[in-house]
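Given as structure tokens, the chain that follows is alone and in the form predicted alone.
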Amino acid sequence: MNWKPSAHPHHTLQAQISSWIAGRIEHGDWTSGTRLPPQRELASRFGVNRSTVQAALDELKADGLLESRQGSGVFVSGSAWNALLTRSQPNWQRHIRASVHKPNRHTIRLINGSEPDPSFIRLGTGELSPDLLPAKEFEDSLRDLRLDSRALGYSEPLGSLRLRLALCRHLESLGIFAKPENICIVSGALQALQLIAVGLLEEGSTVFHESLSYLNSVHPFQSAGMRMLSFRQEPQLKEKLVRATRGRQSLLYAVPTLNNPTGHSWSALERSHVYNVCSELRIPIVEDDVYRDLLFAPGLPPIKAADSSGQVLYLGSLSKSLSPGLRIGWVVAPSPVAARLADVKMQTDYGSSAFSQEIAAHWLESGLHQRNTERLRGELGLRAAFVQETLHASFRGLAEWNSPEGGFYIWLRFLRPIVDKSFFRLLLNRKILINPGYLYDPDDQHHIRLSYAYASYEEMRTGLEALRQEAERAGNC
């Protein structure tokens, strides 16, 4: 042992000395039980003082390294390679903690990793069943695509010009008259949220959102360290949003259309009232309005369709009406706001895959996209009645609920206070996926978000049965 530490400028004699052990313990040198030489003896062959030694032993002890035996002396501990390997990997679980971006909520990540499971039948989920998606129209519609070589490369920052001239024709049948500079393409509305957060507001902005919302929604502006507040239609809106901002900047995002969790629309004077009232204090709105194909009947025209100041950011997706594999959306805004999203989103992931821009495009300007949404509204409109007669004939008396006006959802009430976590763990264990209304508001305990889009008819019977088993007890408890 003819080792010594050295006066290093950046390491002090002690972490030279716990370095050297601990190199002797992970080359084998000293293995587990392998007795160190006295205290004393070290220090003389270091020619170091003896407290220098017993600090470096007392910090390997302390990872885990040695153990001290009554009486006997300090010995390679038996967990010596474990704590090795602790020691040689970063501190993993640290850093997730103090991430910036929050985690899921426990009852979301138990949902997210039980769907991928054919067994489960999913009640809750936001998506549409395989057998609704177009996926022979979609291989029939491959073989009539065109494409060049650019459109295997790179698309531009704002995303393919051919796709976003069809979202203009596309938009005008709404009443939104925007130009291709206008559309910035993203790979689905959660993106847009995500760019929104980072290029367009500062640390500490104010976010006002609908006191119902898609969680996912809410997470993007969360995570970049936005004051997250949520509003209600009422006559005081205006005076409210006055005294949260107290001058902050500020934004409000809704989903006016078919509101996830609740499936509601508003009015059009709830339209115009938040958008009057946005206006006079310079507060952006991020309207979202993917769901907006899957209206059972004509609704009303996007918040959008009426703003002649750029007010409004406008959400639109193909992710619930034609293929979420696709990952296509779009933000229509004021050119330079546009062009702000692309740069942020070219500093991300350099642009959405110009070919599913290709097959958007395509779908669009074919006519392909509207027949398809017209096939999808009726077969959502039978799923919903099919639930809907399900509850009828075996839910009176335990919930409530309103009929669906287009979407994926029924927001199911229980009339006593029975969908706490135990509730979802009961039908977890019977293989019964839902989406409890603590997700959207954490005190309550009444509502379930009921999905008819994903599982399949004996599926959904033999779920709702389930269910109404559960809530029964439940309620007799």
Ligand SMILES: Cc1ncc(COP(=O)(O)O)c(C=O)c1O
Given for the second form:
Number of protein chains: 2
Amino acid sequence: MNWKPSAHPHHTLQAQISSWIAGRIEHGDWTSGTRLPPQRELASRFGVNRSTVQAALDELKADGLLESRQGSGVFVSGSAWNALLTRSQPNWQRHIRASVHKPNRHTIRLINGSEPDPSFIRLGTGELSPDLLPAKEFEDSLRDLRLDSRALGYSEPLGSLRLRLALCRHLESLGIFAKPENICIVSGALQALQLIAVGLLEEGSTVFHESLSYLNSVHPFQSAGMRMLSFRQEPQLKEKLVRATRGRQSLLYAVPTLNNPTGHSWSALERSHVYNVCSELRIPIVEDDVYRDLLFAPGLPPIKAADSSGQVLYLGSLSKSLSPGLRIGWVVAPSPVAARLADVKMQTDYGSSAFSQEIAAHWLESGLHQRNTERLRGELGLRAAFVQETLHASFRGLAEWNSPEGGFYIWLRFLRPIVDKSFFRLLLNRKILINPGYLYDPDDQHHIRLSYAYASYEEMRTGLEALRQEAERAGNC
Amino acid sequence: MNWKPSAHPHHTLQAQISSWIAGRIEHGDWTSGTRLPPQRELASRFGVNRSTVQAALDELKADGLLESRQGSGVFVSGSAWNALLTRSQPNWQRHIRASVHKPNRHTIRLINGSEPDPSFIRLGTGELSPDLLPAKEFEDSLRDLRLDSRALGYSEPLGSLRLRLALCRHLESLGIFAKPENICIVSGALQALQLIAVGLLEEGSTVFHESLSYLNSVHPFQSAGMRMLSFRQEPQLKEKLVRATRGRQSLLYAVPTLNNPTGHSWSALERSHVYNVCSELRIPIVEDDVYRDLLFAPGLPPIKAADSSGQVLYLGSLSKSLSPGLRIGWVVAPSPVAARLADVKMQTDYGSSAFSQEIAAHWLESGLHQRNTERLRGELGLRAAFVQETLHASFRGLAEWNSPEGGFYIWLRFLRPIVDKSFFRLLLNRKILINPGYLYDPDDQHHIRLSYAYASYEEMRTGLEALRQEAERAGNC
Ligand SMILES: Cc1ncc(COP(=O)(O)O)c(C=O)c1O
Ligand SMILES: Cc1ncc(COP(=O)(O)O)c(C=O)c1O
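May I ask for the structure of the form predicted together with this ligand now, the form predicted alone having been displayed?
Starting with the chain above, the whole complex follows.
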């Protein structure tokens, strides 16, 4: 044992130590039950601080490779084999783990872990409350469903023709004139991003995104080895993009209508500026428009509606306006691109659920979907008004916000930089779940994404009161 | 333009030329509408045969980058931008394209392209005939479905608890004692392979598979950069595996019951030998058991049933025994592995369709699934008997085969090596689709995978007669 970690540009001493130890176990040098030398000894052999050794061992314990036994030290755990399997780090997990979002990922895990517990009040959840989901109407509509036995088989690569035709009509109402061959059905918009990442970009491509972006909370592009860069609306946009792409492939991702997390929508000028710059530079735009159905008042048309050159890949989904459980979304694209995405999808999962596709088609064709979104806009509008009243009554002087134009979110800005991990934890201990701004911009300490879509009115009242208390306390420290 | 292709171990002259031209277009040196120099001139500038230039240009035309205009030469096409997007080659497409299966892929594309045309007789399709799918029963069962509004939201990472509980009981009947936390619901067994590839293995790992394997027709592991090696049942298996893994991560994939394409099942001895060898070497086994429900008579238990050490990842699916359109499959694994796969799945598509999961749970719980598989076994048995009678009557002296023990397939061996691409094409021209053996083993020229699951009796009669004629003709050449 005369190995030592050394200064390295990409790997910390801790990471080197933990992977060296994992290597010993993996290669069978240290078998289950082996007792490790004491930390002091390891520290001196490795020539590092004891705290570094401790951190490396903690990491391996968390991964299940090591275990402490009270009073007698640290051992290779009995289930190390399983743990090893789990620990093996393929390319994309490595990307995710090595990414700058590590602390965020931990917050997300805490959120995901608490969400199933109904005693938590969910003030941040980007999902419709069960009360808002049309469960009864779904049950009824299933009675009207006619299933062609062909629909039960493996699907066409692009997805159900019936659904694609229904979507053509739906898209027409948004000013997008697509043919069925321009549409690829996907299992939700997140899968669309995944397919675009692996199907259209090469490793090392650049993905531009808004600085506050859904892409900071999920990692389809990072996992595929893309470089992420944020862009701003500014006159020098073109020059900045040119400089940043360095002649390599790139793509621009945006949510121009009802952004997640800010709820903000782009102006007409901003839409055309970004479109023109990207057209000139031949940078494809991914326009993620999953919240459009939830605009309280008619908004600006999608960028895709003005897209004459097949520059824009347009994403939609039924998750926000009907049911996330359907897992139905779509990409509108030039037909060869749609075919390519469909080909990758077939190789991934042989297509989306035929049942979900038939149900989605039925809801779109029959007008059920439209009636449902009208109802939802009404209900969400009332919820938004309620939250704003509460904010007016008790958050003035503490925070500021814009009146939402639709969707689920208020991007609440606390005047003081109080929103850090410990603020999140304080609320977590009070069984209140928030989505802190640092999930969407690692440097942010002012914001939370407040969702009026999920919690009940009573929960929102209680939750906001607790939020106010903690914010005042934090602001006074 | 003084670039020239040169001899290269991995890239043919044609490939070098076509990617050089694509580069000119991509970098904007040759814009849409640019006329290319005549082929003769290009050939002399590049120092290659004219036929090589021609092949490179054809490739670029097929990809949509170039277009011929009658009488006036070859031009950069107007839609080159779209084509470029489509042509961009990310990592996994590169893997697939660069893989040795190129010609196979072309055959698969021809098959996929012809399948939607109902005038084709499909003698190879690995799918139940629409007549065998319980469309009516599905419609009826939808009436009995009770949808909890929670089931319409985003799903738990491992999938619907109700479905996992139903699967626990189903698995128990196979001798597999799993708890809900050992089960990860996936959108079909293919997705399970995908998740295993990116979630549990690092690039460059070795995947062992039977020489005739489903994995030769789909590429989840190759796409993720794994090395594929076939293994045989032999006393030296252990030594061979040790030598081949070279100390790197590896995994063994097998279909021990009713293999696709051969229909073959392993003996009890073969099962325990492979299990013991892999246990000793700590090589995880992926046991793909999607055809089990279709055994005509009770078969040997799954390897997983004897797995005491969490060595085996067990895959099942409803695609073969209920409906591929459901897109419901499962992985049974040690709980940390199941959790890992679920985590990767959430990052890919936020879970499988809640509707499909509810329907699947309902069919499993209510006994509908079991009654349906009983019916299917009967129907498939009759179809298998019919095909064998036909073979007996008209293929003796021409081919040989084993009597199927279940599933969809007869692995028909022609005595002469006649099954090549042109044989496939001859039948394609007669509107008969077969799955040639070379899809499953690139060197095979003797076999076709005959499926008695898809075509109608009348189609099977006509199709087999045409097959006999072409086989006799080919054998006489
Ligand atoms: C902007 C945005 N895009 C995509 C998604 C993913 O939605 P789906 O359920 O369609 O995958 C979300 C959901 O949070 C979102 O906010
Ligand atoms: C051996 C084997 N495994 C997996 C699959 C994929 O099935 P699923 O539809 O569950 O993804 C197939 C289907 O052809 C198969 O033959």
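Numbering follows the first chain given and starts at 1. In this text, the rigid core denotes the largest set of C-alpha atoms whose superposition between the two forms falls within 1.5 Å. Computed from a predicted structure; not experimentally measured.
- S119: CA moves less than 2 Å between the two forms after rigid-core fitting.
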